[in-house]
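Next comes just one chain, in structure tokens: the form predicted on its own.
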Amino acid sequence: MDTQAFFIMGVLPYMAVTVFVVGMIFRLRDWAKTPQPGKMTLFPAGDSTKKSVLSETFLFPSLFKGDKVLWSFAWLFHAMLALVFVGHIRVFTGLIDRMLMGAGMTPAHISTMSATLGGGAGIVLLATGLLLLFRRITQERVREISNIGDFFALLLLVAIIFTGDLMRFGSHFELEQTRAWARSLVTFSPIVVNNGMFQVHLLLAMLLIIYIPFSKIMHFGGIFFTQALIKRR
């Protein structure tokens, strides 16, 4: 077997969830443990505390009262993650096509909206990945407040999603295979799936999995965190 396979689709995956795991617990615990001199006002007084946190969490009002356009990119990068991340959830197990075909959707039905979204999804991500890259690089007030730490994950995220349009229009996958390997996971059996873009696509996800806790990406976990530093009324 493969030793360089065998660690990018065998231990890495193991390690990756592990420092993610700890490295959220110990992140959760610095912002629990970070001195607050008064309380705070994160929301309009008045408001409703669940309302604004979701609101924040899926419109970004905040954003789009500051950056209409940087808004505009980053609400459909977001967006297709979401979807690209549902159908990750298609790819490594049967789930959504057993709520599809209970739902009446025939499996050539489901391969074809697969194709459609999924493709359409990772064209958009793309598109609007390269154009937040360009943004950070030309625009000198946010280029300013940007280091290098940012400048790695936006790429890594570009590369990731590169790397999966390659396979969805390039080199093929197995649906079937790509299970096999995840449940292998999952029963602590892994195998190697002979896919050498699928191999460097899952190298990428798994060291932004890592870099995720000591990176600005964990917001996605700090928006909902904040709702204990909420004024109480």
The other form holds:
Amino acid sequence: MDTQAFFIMGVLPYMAVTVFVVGMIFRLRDWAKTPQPGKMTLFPAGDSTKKSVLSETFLFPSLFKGDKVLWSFAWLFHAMLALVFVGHIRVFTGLIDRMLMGAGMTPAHISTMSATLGGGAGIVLLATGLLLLFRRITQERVREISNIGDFFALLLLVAIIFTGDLMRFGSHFELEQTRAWARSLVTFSPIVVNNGMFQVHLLLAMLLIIYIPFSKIMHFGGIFFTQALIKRR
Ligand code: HEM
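The structure above corresponds to the form predicted on its own; please give the structure of the form predicted together with protoporphyrin IX containing FE next.
Whole complex next, starting from this chain.
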């Protein structure tokens, strides 16, 4: 058996999940233990709390007020990531297909919808990812506050998106194969599927998962703490 392929498909995913879970726990525990000397609040006074958190999570109003151009790239980027995330549940399991068929859609309709939404999201993600990278490189003010880790995270994301798009629009990958691979992982009897681009996409995605707890991508975990700060007001 190809050792490299087995490592990427049959060993690395377990390592990535372990590092991710342990890393997240440590990072959140550190944040929880950090002393907060003042009664800080992230939002101006107002009566809504849950609504503020929900709107901050899904619509980024503070960023909208601060920088509308950045807001439009960042919002699109995150919205498309969410769409691709849902699409990947379809890549790994038959759940979404079963739900859509239950709602009356035919396999052909589902395939067309997936190609349109997944393909569209993949292109918009690549374009907005590149724009965010371009902004970080060209704007002096942003470059000054960026470190090597910020560039690494964005480059890694762009590379994952690019290889995903290459599969979507090029070699394509049989969903039955990804589902068999995902099943083999959860039953702890990993199999190797032969597809070079899938291997590269997966390797990069696993690196991202391992890197998340140590990077600023962890900002999504901050929402729990934001909520705590708002509630203390
Ligand atoms: C366990 C990790 C992952 C696996 C096994 C995986 C697998 C796949 C596969 C098989 C495709 C091709 C679908 C097709 O040809 O119809 C794909 C596409 C894609 N992937 Fe991934 N992927 C993973 C993680 C990620 C991550 C973390 C991102 C983004 C940050 C991502 C972004 C994309 C994009 C943008 C596409 C093209 C658009 C689409 O088909 O939705 N993938 N992925």
